[in-house]
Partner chain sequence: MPSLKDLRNRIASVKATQKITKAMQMVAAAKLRRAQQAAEAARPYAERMDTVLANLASGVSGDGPALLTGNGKSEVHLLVVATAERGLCGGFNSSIVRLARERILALQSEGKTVKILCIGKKGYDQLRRQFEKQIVDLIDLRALRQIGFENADPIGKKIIAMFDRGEFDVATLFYSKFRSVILQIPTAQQLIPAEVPAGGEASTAAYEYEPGQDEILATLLPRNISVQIFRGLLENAASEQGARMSAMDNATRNAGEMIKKQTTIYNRSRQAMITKELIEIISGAEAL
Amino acid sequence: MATFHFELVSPEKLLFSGEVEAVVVPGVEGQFTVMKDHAPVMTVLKAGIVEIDEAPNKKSRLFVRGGFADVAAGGLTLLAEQATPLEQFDSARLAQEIKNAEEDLADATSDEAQKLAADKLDQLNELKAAVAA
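Isolated structure of the chain on its own, the form predicted alone:
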């Protein structure tokens, strides 16, 4: 299968740079898969799982929390607000974060605070499902 260049960058570090066969990206308008010679596009990332197919039997999964995706002739670049490999998540810590987010949602008094708390809870539940998969 044909490959293309992919980079995943977070504020802390360069998490991935190399040739890949495909990358599944969580865009705000839906998940999409980038392969070699994909049409140019720039979009906002939503919180979700990035799946990297480096080779037929080598796949990586990372959780990203927001950012931007840029598909160009030179390949794909993801600029993530936060990115963490799924294997680095602690299920007890994640359960506590979900509990805290549920309490924040229950305590929210304004519409904006409720939306922010609900979004955070949705992101954490998506992460929990991805870690379990």
The other form holds:
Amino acid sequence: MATFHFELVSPEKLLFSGEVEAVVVPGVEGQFTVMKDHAPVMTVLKAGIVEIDEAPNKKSRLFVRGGFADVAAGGLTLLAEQATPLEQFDSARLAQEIKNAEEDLADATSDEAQKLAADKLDQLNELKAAVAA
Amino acid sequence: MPSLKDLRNRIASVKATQKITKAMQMVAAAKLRRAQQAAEAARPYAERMDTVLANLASGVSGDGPALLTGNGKSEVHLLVVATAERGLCGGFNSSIVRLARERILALQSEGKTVKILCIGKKGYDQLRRQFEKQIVDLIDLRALRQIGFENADPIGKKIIAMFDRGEFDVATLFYSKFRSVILQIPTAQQLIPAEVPAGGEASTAAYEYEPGQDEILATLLPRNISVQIFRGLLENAASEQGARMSAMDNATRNAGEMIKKQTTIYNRSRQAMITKELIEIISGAEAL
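Could I see the form predicted in complex with its partner chain next, after the form predicted alone?
Zooming out: every chain and molecule, the one shown earlier first.
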């Protein structure tokens, strides 16, 4: 299968750079798979799992939180606010984050902040389900 | 003429100082390696961010968001001066402050209002003498061993909140770029309105945006500011350690020279004293 160039970077470091066959990206308006010669798209990411297919039997899954995906002629670039390989992912930390989000929601005063906190909580819960699966 | 005891004490104290500077140099060298790695690891993200921003901005026609194009005024300038928390690193802090001070004076002579936000205590101490009234805040990062993105993000948010409240029109970040151990370049970088790197792939390809172009810009621009600050802080951390390393290396060498000089004086006066005693004994014996 044809490959294209994919890069995953977080502010702290470059997590992945290389040729891949397909990448599943958790866009804010739904998941989508990017393959070679995908039409140029730019989207905001939500918290979720990025699935990288390097070769038929070589897959890796990473958890990302917030950021952007940029599909251009040169390939796909993911700018993640935070990215962790799933193997290193800590369910205790996720539980902590969910708790924080719940507190944020309880503390939110304005409508806007409340909506933001609720969205975040939804995303985290979704993620918890994804990790458990 | 100092006595032999004085000389011995002086040599001992210089030796003790030399040990300290030597230790500081080695600590700085170890920290430098880590800081340099962190700065290098952060580079790809910032570079990709620049490209993405350039791509997006080239598609913006007319008036975009205020963070990108400014609010049309340039009356009140906010200078974000990032320096170290500690001294003993040569001219590192002073050179950043000097650059900021020149800018402040230039802006003031043009009749603009200047506000200063200090990151790091050393810059605050130096600027306070001259511009006490202009300093709006001091951000202290002393407790941190390693700067993470989560430390830079609140600073970015704070600056944006100030901008939204209309407290300033233009923001500039002052920091020191790390070139090598002996060369750090004090740099001023404009944060708001965003400086868009030239050479974005002019929108030949029809981009699709999810959700919309404006929404993406609205999330990307604040993020970009945090990233710029983060990059500045990392470069600063590496520069600081580099500057300290070379300053302490010099200090160690100077201490070595001083010890050598003092030892020569000590030996000379010791010999002179022995000779004097000998002469006294011999002339005493001859007199008998």
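Residue numbers count along the first chain shown, from 1. Everything numeric in this text was worked out from a predicted model, so none of it was measured. In this text, rigid core is short for the largest set of C-alphas that superpose within 1.5 Å between two forms.
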{"property": "Residue shift check between the two forms, rigid core fit, Gln31 Cα at least 2 Å", "result": "no"}
{"property": "Core-aligned C-alpha movement of Ser10 between the two forms reaching 2 Å", "result": "no"}
